[in-house]
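Starting off, we have a lone chain in the form predicted on its own, written out as structure tokens.
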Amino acid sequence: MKSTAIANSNTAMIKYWGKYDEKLILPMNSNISMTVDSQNTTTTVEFSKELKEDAVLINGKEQDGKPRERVSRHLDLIRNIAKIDLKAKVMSENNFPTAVGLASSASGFAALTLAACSAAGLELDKKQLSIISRQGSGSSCRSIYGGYVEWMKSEKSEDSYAVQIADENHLDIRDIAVVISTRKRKIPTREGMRLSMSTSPLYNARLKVVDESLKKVREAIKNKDFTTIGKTAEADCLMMHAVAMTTDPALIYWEPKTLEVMEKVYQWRDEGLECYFTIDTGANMHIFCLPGSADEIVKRVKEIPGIMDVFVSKPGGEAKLINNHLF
């Protein structure tokens, strides 16, 4: 009862921030993103009578407290739907920096949904797999598809899950991620969202639109309008922050380095090098742009001092079971 899946993080394009169900991570409003290919987590999970308890080792560490509970919480779900009760050994490794807005929960749970449920013996389609990962992290239901990916809001469980706009080969952008701080946030994303929704006197006013961007980035990808896209990303990134900057207590993201890529691309676009910056819960961003515009914007972007990493991205694809175990 031992599987191995290996699963690529997601870059939203217009976000979600809130949730209509804390419990079954039900969104306020539906969203869109871009599968990556080179962000991903490898998770090999293991039932086994031996164990009498979860063991979780995330890059190495073994974890306890709330990151194991959280796990155990989600191997729980799947146990329940195998009809097992065997507890598991999990063992995950990120190729990416964790918890500093990079998504690396979306990575993490699309591989350990996709290796549990395949440890436990489950055959499911990726609607239903959509359905079980959105339950351990929101934005993880995007990353069981490869391309361009919308999760559908709803109130109910069963009609809460992502559907793929396109796949990885249909649209060629690049998602250059700008590494600025590993430093991880005070307050965790969720809480924040909870915190927006009864505070922010913006919050509503963002939903109000958010439909109408999601049309545009939805009907931009069919018709392989990349302009429309990272205009509409960009804008959509902006409210969202508003919407954290104006909860009480505020919750202000950036750094004076974000804001100064911030400015950068606003600079190389007047100059012609068309690109648009997402930002999602952390002083780290994402760049857009087509294929063509990349090696130069990648060599800007290391010129600006205090840039701690680059990492460059295709549309990746979906996520898979792989014979190279981890243990």
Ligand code: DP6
Contents of the next structure:
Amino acid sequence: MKSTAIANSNTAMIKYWGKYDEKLILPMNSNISMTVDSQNTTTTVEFSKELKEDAVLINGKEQDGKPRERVSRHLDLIRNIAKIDLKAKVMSENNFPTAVGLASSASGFAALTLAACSAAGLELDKKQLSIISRQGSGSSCRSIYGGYVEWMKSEKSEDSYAVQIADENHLDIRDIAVVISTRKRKIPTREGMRLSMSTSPLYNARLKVVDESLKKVREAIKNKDFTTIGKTAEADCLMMHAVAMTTDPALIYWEPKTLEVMEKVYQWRDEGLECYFTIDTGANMHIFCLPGSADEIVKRVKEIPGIMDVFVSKPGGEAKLINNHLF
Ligand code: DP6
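Can you return the structure of this protein in the form predicted in complex with the named molecule rather than the form predicted on its own?
Next comes the full complex, this chain leading.
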């Protein structure tokens, strides 16, 4: 009853921001991401009758409190489906430093879901895996698939899952993750989106336009139209941040350096170096570009004083089981 899985992280092009159902984690709007190949999580899960409680180790550190509870709750969901009552040991490693503030819950919960379901003896298809993963952390359901992925909104749990728009070989683009700050968010993402829904006067305005943006990005991915993907992703990012900023209390994730890099992106684009940015709940930025521009953009990003780190990703593959266990 032991399995190991590896899952890649993903970068949202059309953001998930707000839940229709908090417990089931059903999103208010469908959303689209690209699975990225350079940031991943490997997780080993073993169910055993020797254990009296779940043990959770992340990057070598024994977890307690909220992080352990969150993993345990996710295991409960899987134990329920598999009709088993055994506690588990979970060991998880990220191949990127967790402290840099890049998303780890997406790859983390996707790897946990796949490893735990397999260790529990469940044979599930990707749709079922994404439904389970979604309930651990919403964005993780997109990491079950490789390439370009849409998480469908629905008011019913069984209809809200991820689907692949195109695989990782369909369109080669680069996601340059620019690490600007490692400062921890004052308000967790989950709480932030809840507050936005109840207090931002712009929340519903974004919902009115997001379907159009989804349609544009979906079609642009199919047509390999990088310009439309980039433009639409950048506009949706600004829309999500407009909602965040007009939340009470205001959720301002950017730092001065974020704006500085944003300005550079506009400038480089004016000069003919095509690239677009997107930002999640932090000061860090992702820059999308075509493969031929990546080296030049990375060089220019590194010349900006104060940039802490840069990670370049291609579209990555699906979450998968591997034979090398972590323990
Ligand atoms: C801004 O998936 O981390 O990155 O479902 O509450 O665990 P929970 O939230 P999470 O939210 C990600 C929000 C985002 C946008 C996105 O990835 O689509």
